[in-house]
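Next up is one chain by itself, shown in structure tokens, the form predicted alone.
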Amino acid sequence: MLTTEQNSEAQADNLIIAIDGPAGAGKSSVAKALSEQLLIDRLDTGSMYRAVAAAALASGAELHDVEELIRLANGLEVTGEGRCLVHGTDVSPLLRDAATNTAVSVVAATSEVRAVLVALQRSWAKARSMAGVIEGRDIASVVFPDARLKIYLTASVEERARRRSDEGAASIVRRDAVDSTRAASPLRLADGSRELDTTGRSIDDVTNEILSWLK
């Protein structure tokens, strides 16, 4: 655990940590273990997009309307406690459904909604004085290539898997073949980012090591 007098440090800079990766990586729980760390804010872009995508099932909209799933996008807010409203309804218990974990690809690759997204992501950390930890596909690549700490976590399939045992080995490679090769801010290795292999590791030994990048 950081010192007082780091926690202060982390507070009074710029500090946004960027972590791009796969679905089941443990970027989550790696995001939640720096926030409390470093007591700062963490923000999971991944729901934001799952939040649209719930909601656009949930109103029978199409998923190739475009025009419908940006209305969706503006009136998407995330609260404190991490809850996911948009126009109001609350529909975080949506967000590892089944059916949205097939659609939220389709919705993640819509050039439009990533714009509207972006721009929240980025009031959200300009809200906080550019510190937090943001995770997603791609903070460290699109939305703060200039983060002070740029992480990219990876896993074995079979690791993920057994992570995400809600959606299974066939899910997850499908998404990650949609998302590494979608045309709008595909899921990679940002320049500057460090690789961090997180099969068979303990969430404190692999945050561990990210906090030892800070000092």
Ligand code: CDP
Second form
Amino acid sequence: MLTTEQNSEAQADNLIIAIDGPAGAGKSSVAKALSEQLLIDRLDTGSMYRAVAAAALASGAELHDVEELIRLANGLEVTGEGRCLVHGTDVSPLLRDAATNTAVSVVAATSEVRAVLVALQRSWAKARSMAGVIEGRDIASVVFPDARLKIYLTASVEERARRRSDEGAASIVRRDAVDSTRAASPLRLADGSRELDTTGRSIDDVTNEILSWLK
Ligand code: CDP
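Can I have the other form now, the form predicted in complex with the named molecule, not the form predicted alone?
Then the entire complex follows, led off by the chain already shown.
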């Protein structure tokens, strides 16, 4: 549980907690635990890129049709329960499909799509008085460089592949390689980010360490 001091910290302005890292590093689990402990909302920005990719696949759009990807991104709405609608169609059940895992790398490397989604992410935070846990690849480096806490989660590739056994090791290694080497907002340890290796550690353990940094 939080101390009184931590609770009042949670209400202070700029309680943006930015979490970046490769696939399977533990971002979503830790973001969920932090948001529950701190009583602030969380945003999974990966689901936003996935939603645009899934909508493009569903409509048969060409992934290199930048105008169409921009149109889809402009139609994205993330509901309070974290469901993703694109121009009113709920694409949430498609977000983890194998085809989406492949297509998302192309969509996320498109800087024009990133510009639309980054603007949505900043509006999301503004609507919450700059309090929220936000996870992705470029949150500390690009979206919220002034976040209160900037965290880069990692874990061994073996452990990440185990956590993502549905997707498979080859797919996560491929996504990580594309994410780290693309020109637009590549995955990297941002200035001022604290690196935390979650290999062999429980969600509670990692969450408590991060909460101790807020003191
Ligand atoms: O859950 P996992 O870490 O495996 O992936 P995700 O967070 O759902 O993100 C899926 C993909 O979206 C990543 O592989 C990136 O290509 C892209 N992404 C991004 O480029 N920037 C973000 N802020 C979040 C995700």
